[in-house]
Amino acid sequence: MNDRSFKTEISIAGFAVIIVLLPLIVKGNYFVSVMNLVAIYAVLAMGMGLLMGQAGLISLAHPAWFGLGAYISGILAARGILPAWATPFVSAVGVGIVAYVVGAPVLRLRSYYLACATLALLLITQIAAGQLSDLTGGHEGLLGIPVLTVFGFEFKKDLHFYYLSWALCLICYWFLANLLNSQVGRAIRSFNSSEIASASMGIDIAKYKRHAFVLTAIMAGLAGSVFCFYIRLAIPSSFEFPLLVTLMMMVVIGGIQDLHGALIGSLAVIWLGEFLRNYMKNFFTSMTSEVEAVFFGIIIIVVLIFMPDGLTGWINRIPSWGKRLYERKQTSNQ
């Protein structure tokens, strides 16, 4: 294990301890329920951040994989085809197969052509989920999803899903962090800088693009499965265009160049949204989604101008600022 991997393991272990202890410190279902959403959306944002920041692939299909994972798990469990605990694994395999089949031709595209193709995939998935009412429940949503039960333990409370969703989030973070430190991760970062240089070094660019595309899609599918059992409903509005905008905000505000930027961005965006809905309504008679969108738009502009590396870049500079202040103080004392 190299020094970077060791630091990653220690930081993940420390963060896991904090996550375990938080519900014991901060009481109430409200905090737990919001943190559930933070963990689930962080899984999506991490995958999207890896594709855009590390691999240089502008993929907008993550809400589609999220919804597909939710529907596969929901349909299999609600129809009694499989026990609830087995459906997330089947969902992951199903999403992975679809992502591989779709990714083979789509990943030949680059830049905004890839963005348009994956956005079209998202729109097709939304329309299909709404129109195939006999299978998906249509716009009313898929009902009758049973309680998630694993070895006789029933996930009924918010606290149960809190630990489940954060376990998934931390496992995905650990996996992606180790992936980026491996030969595969170095290959992915190399063709982000220059595909020509990577190809001249013998790197199979198409293969590694598919690997990144499929792996992040599987993660999104697993997050969709957990979300499906958490709210006991699968509905098209849960993975429509607003979710894509939310994920983009998380990636941009958190920082696109660092894997933990998506996690920080998820925390910031979800809790900022809760603040706007709960407290800013005292200043605005009608705190609609449009007013909330204006606030987020202003925040994104400020972040892009003053913190182009996102909150992560700002946090990473704090030690150097502290060191300069200390050295300046030492100099002034002499």
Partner chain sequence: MFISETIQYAISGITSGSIYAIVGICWSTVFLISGVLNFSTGEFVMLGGMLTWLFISWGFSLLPAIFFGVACTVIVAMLMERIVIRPVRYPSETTFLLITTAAGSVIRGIVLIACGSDTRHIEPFLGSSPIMIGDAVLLPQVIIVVSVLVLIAGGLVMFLDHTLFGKALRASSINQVGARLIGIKINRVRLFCFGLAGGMGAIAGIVIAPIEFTGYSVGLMEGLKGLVVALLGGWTIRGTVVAGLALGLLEGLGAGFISTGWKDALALFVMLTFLIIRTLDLTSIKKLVYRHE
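Here the structure is a predicted model, which means the values were calculated and not measured. Positions refer to the first chain, counted from 1. Rigid core here is just the name for the largest C-alpha set that superposes within 1.5 Å across the two forms. Compared with the form predicted in complex with the partner chain:
- In the core-superposed comparison between the two forms, residue 299 has its Cα shifted by at least 2 Å.
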The other form holds:
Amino acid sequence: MNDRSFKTEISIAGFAVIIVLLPLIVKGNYFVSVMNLVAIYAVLAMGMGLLMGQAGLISLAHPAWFGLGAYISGILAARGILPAWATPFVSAVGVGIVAYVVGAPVLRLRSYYLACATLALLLITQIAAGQLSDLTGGHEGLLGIPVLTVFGFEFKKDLHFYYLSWALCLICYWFLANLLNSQVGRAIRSFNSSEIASASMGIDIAKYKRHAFVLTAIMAGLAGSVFCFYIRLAIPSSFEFPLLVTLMMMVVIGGIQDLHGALIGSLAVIWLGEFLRNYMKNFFTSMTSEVEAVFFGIIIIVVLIFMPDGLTGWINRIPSWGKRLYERKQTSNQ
Amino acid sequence: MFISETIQYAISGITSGSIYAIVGICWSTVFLISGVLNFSTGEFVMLGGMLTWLFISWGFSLLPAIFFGVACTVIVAMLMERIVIRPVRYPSETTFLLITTAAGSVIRGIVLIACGSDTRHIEPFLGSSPIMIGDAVLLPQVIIVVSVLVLIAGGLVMFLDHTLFGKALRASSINQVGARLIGIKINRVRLFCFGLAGGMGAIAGIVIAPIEFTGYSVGLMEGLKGLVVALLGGWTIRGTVVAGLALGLLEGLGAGFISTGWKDALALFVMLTFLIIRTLDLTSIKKLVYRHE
Amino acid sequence: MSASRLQTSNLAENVGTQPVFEVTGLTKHFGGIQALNNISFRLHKEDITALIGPNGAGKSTFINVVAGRFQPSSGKVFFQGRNIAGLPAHEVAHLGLSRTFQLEDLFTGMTVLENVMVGCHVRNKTGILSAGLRLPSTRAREKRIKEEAFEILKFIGLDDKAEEKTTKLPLGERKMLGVARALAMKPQLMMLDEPAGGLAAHEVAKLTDLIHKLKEEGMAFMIVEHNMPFIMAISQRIVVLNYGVKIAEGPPEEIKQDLQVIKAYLGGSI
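With the form predicted on its own done, generate the form predicted in complex with the partner chain in the same format.
Complete assembly follows, chain above in first position.
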């Protein structure tokens, strides 16, 4: 009966094996560091995709939770208030509380108005990070973040963070996949297609919207927390508007309907970005994220117009193509 | 001293407020008629300023440069409608949000590649000898900005109320299907609105460029402030003008007396508060108010 | 006048049994428009009650107000021994009142089975953590819900389409799925909003069977409908609305003869 969840677990396990083995096959720090980013951004994209695609909430505040998580961890660890290993938990709780308090009123808004409000949240957070320079180090960023040490093990190499980020990513994936395939997930998916029918089935829509919002915010906060220990810096520019465009692209390219769309999207976008950066170096002296955004923007537009289901839509259609081919062969044989 | 300081802040507030109002009108022109919130509206403002600067640097004199700047922005805006908005097969708020944001970042990036990341400046149109009000300085350019707002808002009201095409626009903003039934071509109307919004945004970007510097990145904030005042003004022209000037004044005084760094956060905070208050159920309060009728 | 006469007879008939559902003085206006005006009636489990009336009579508004989609302007709705007027829709659903929709508002993007599983929501609380971690309790519950939902699909005759997307179903089956979904809530009272609209004759017969079966199991019904033969055949009591006012109430035979009802349907002034 539970074939779907079984399939999910098998595929996560298979994927985990690949992830563990990859650094052994592909040598080089570069590969590991890029894959590290893939994992961290995939956590963000998964959350944003879940809100947009499954719950029908256009939340643009996602980079803000990422930044908030990074700053909470960074400040606590840099000032020596808490040992580094404890700060991600505090980050998660802190981001969760903020997301809950902010989400309660903001989630009463719908569609464009929700988008406007969450965009405002993102930009306010960004301005605050730049302005509260006593606390955050201002635009130059927060320095002095110590090495993440867990039970004496020091996370120093890219490879260490590779495993940490992918562990976080796969746990988040597993959690969200379970959730979507449960009573809670069905409640969340139901109000996307009809709020009235959903409420008539006894679903407290406001409550589940809040749940989804806070949960994905916490995940983004954790990702931010890991990220700040990875680059040993928390800086406003790491969660500015271009990050939002990048995340949108991951969600759009991967396909909004499925959870693994975010994973595929993150893989595709980060590697595409790397490719562009390496290739375009010859043409542009300063290959900033804004120039990257041109390519990403064009791709978003093309994808939205020509393949609204994203890459996953294509992948999902492959079996039916195969079936059609098979059937055609059958009929031609007859 | 305090009074002239206040006047000074008020002047700069009204200046930027006028721009917000124009940009707000751009947002609502497109939104009311096509249902698309165009998140690249701010880029039209940036394009206007940057293109005019570009034409001036190529040796054009001011008026032709302005003309070409506006014309090019109008073309970009109309192209955007034609190749980005119209082909969308499954129109939804999410799609439009994503696609217009993407278009905005394309425009921003191209300008960055073409013109660099330096801030640019256009010489004031009427020279820079200031008019003194007490100790406060009033630049002639400010008068131009305010009169452009008056012209645009007034012209648009006249156009919508007194011309046949304007009335058709209003009709299609109320009921798209009905408008189509009586023979209004919605696609053409939407194309026109994008062009109109592009033109107005460009003019705003041009007249403000001598006062505040222009650069590839100014569009984001200008655009958002326009969205804020369009929301506050209830998507009407009059409301947007009032909200724009009010927000400008609030920001001007706030930046002057409190802090410049938080200036942008103020507008966003106003929008957030306004949006949340709008969702509250006011019927119980209304009942209290109207009970004694 | 005739309404009040009928109501007293109603009281006399059912003396001794407690009504499942009762509205008193229910009023709803949208701005200046009076959609429902001072509606009162009782619903007993023994009687399948129909709510009829010409277009715009306020039938759908009635369901929407009672089921918590709209706030009533005034009046009371008694269900399960408490006044539920003004409660939000999801709380009304938890009390055991389930409704269907005129244009079936199915959850697109879910399978037929999942649609019914959503209906099981009221009786199955799952915490977000236990769902995400897939604790044993959640696994067991999921399994049970799935079996239950499948049972309901079987009962209604849609079990062979359990894994299909809802968008692929024909209209008749969509309607039945709407009923199945409401049924999964195991409600005390079911309100069907035009269940027979757009159905073919054999589908209407199937629906009638189904309602009778469920009634025997103790479920109370209120049906809003346009299809007169269906209503006359299935219901024991009929409440007639016109312009938001109750103009008649009684058994089908009486309603057929009622002068006001005939006038309301054929037009003309009273």
